[in-house]
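Here you get one chain, nothing else, as structure tokens; it is the form predicted alone.
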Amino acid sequence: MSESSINNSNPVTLSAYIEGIGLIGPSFNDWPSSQPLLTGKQPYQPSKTVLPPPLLLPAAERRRSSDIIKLSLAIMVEAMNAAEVDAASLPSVFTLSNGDGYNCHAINAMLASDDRQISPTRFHNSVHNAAAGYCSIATGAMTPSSVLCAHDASFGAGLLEAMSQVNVDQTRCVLVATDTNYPEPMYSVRKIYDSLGIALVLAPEPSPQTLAKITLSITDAVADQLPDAALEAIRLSIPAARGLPLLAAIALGKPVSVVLDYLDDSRLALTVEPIERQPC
């Protein structure tokens, strides 16, 4: 991460204004309390992710919801509340690197047993857009929703998709990037050890709720690492955490440039311009 003069040598291809942020992960309970951890103002002490109950869902759906649904809904609602937008009115982009590991494990275990009667709840939670569907039920949204999967590049792919929608359609969009942990034996080949999710409400124009303006282009520069070893371990271990350097840049509250991991031969170059919220 480096201080930016705002005149990026890379050609600016997309821009958007961040109006709301949601964050849950290991020791991250929400965006406001996580900012001192990301900037080094408070020491980071790893602890397991705590997922709040999905209280916006009807009772039946609440009982059926998996960790990835709880995580997606919690960060989405936090970001939308911070942006002061109507959740039912926003298009959405959901991005995740694999899906619900525990649910897939349970289905695989059942198929490998003598009793192959798959639970209907397990089955409908196994589809890749389950979190998007549950969130639309919780918020009453009838707006378009895109669901992406790009393995370790999923955060970058989701950010590109959401910013493209903002620029082309000139409308707000909420990005929801999540990953949840895997049980054995899947964990031995996909070592995602805990849950983490990042949500961003992106807008085409500034508003009283704007936190920062971001501009994005493609680069072959090396991705930024987080200075704290424990935070860097999270960034490398959980694909959704590839977005943490962007959140750290926003939390700094000054113009900076940051490079995020994306593909093997290309990364995302971002400039971050903080915008102080105006009092009501």
Second form
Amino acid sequence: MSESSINNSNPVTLSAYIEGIGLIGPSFNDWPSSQPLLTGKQPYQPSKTVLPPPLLLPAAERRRSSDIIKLSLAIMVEAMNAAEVDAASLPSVFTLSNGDGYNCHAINAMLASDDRQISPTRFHNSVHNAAAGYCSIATGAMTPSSVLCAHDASFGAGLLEAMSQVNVDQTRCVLVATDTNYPEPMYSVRKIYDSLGIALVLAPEPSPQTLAKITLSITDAVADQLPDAALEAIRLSIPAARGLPLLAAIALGKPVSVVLDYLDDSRLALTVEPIERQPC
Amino acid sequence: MKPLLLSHFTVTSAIGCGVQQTLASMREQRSGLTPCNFDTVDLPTFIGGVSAVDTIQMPDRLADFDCRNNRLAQLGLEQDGFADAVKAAVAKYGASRIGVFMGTSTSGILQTELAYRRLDPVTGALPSDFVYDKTQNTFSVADFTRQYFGLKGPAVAISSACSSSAKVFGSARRMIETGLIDAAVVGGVDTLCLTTLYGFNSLGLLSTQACRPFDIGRDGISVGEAAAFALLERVPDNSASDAVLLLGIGESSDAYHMSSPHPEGLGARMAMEGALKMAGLEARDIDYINLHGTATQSNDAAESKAVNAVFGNKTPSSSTKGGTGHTLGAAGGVEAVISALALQHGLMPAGLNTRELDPALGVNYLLENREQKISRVLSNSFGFGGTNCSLVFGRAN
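Counterpart to the form predicted alone, namely the form predicted in complex with its partner chain:
Time for the whole complex; same chain goes first.
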């Protein structure tokens, strides 16, 4: 993170106003209580991610919901409540580097066995847009939903898509970036050891709910690391956590520049300008 | 929206490698569906396979990407001079000004299915030659496409089940309008795998015959595989009269059920209305509808209600899945190219395999090819999770 300007490889910039944040991950239970951990005001000691039950879902869907669905719904609702927006009105961008790893493992194990009769629930939970589908059922949102994957670049790809929607379609949207862990033997080839999710409500114009203005461009600068070793380990292990430096920058509450990891040959440069929330 | 030019496009599916074979199959009303003989699958169903995929060799530099899905991607992008067109676009715009937006539902999951048959009997470990990130991961086919062409712009896989490669047009349109990129390689690739065949079987959605969209006796889908690509650019001042433009995109969600469409087709209706609105068109301006038309009871019933609500029952319509099978995450891209061919060649393709139209559906469903000049086509793609996308394409003149 720096207060100096960044040399960008692509001159185009996109801006948006962040109105709400949702965060769940190792020792992160929500955005307000996570801020002092991200700024270093409180020591960070990682503990296993705790996912709240998906109370918004109808009973049948609640029974079928896996970790990635619980995580996505919880952070999305937190961000939308903070932004004071109607959940059913928001277009959404879901980005995840993997789907439900336990379900994937179970299907592959069954298909390699003598009994290949996988269950309907296993099958429909295997689609990459399962969490997006469950979330729209939970909130009643009939709005468009874009569901993305860019492997380790998934957070950056989702942020680019969400910022494009805000700028081109002049609409609010909610970005939901999540990852959950794989069991063995998949874990050995995809070492995501715990769940983490970041949700952002982004708007084209400032409002009384605005927390910060962000301006994005594509850069070849090196991605910022997190100063705390345990936090940095999470950033590197869980693709959705590539967005944590942005949240740390917002938590600082002063104007800063930050470079987020994206593809092998390009990163995302962001300037973050905090905006004092207006009293009601 | 500002229209975008499909400056080049190609499709490879069970009805042909490249547009010439595809067009010939459409003219001959030839289906590519055959009884399922894929791998060790023991299901009484039909598939739309692309046998040429077995002959594809990946270049050494991309060897880690080797899997059926990326082989089919390579087979597809080497048809119709598409690769040369992308190289020309790189020379024109620069590699960092071209984005990649690829739709897929199952990516290279077949590679993982096969690897699970070779787990270490003692440790349970995956075989050492299994490369997760370049094969199974959903991004794989977008990453492969980007690296095949040496592109440096933004890249993403869009994976919303069977709307995936229709939705790529929406994301590419937005990013071109931001000015971050000047052109986009968009498309969809999905290949046969056990997950989808046994998965659809578990839902009772696999036809025992070659699928029969909109037939009174329709009994489910035939799974197919395909690769479709298009190069999207801003419309130049002068384009050929038969140039194909993307005019509008409508996207919506059902918010209803994970694997059944909204029974009244409400989400589908919103997508079609949204596409017309973005194109600045009325329903009467559409000459032909390429239906999602999967041949499941519920899809065809819900889609016909939605089409009726927006268009009435006169607009010529058909599903081309009787020829190609349901190519899932590639279907939107395949049917975008078929829509482009329909516009360029004045050919509204017949829906194949359908013998007796379901009178309850009330759609002007074409059972024979109709040849006449047409100006605008709407193409529907809907998917699990209640995801809907409609595209409107038109001739430049």
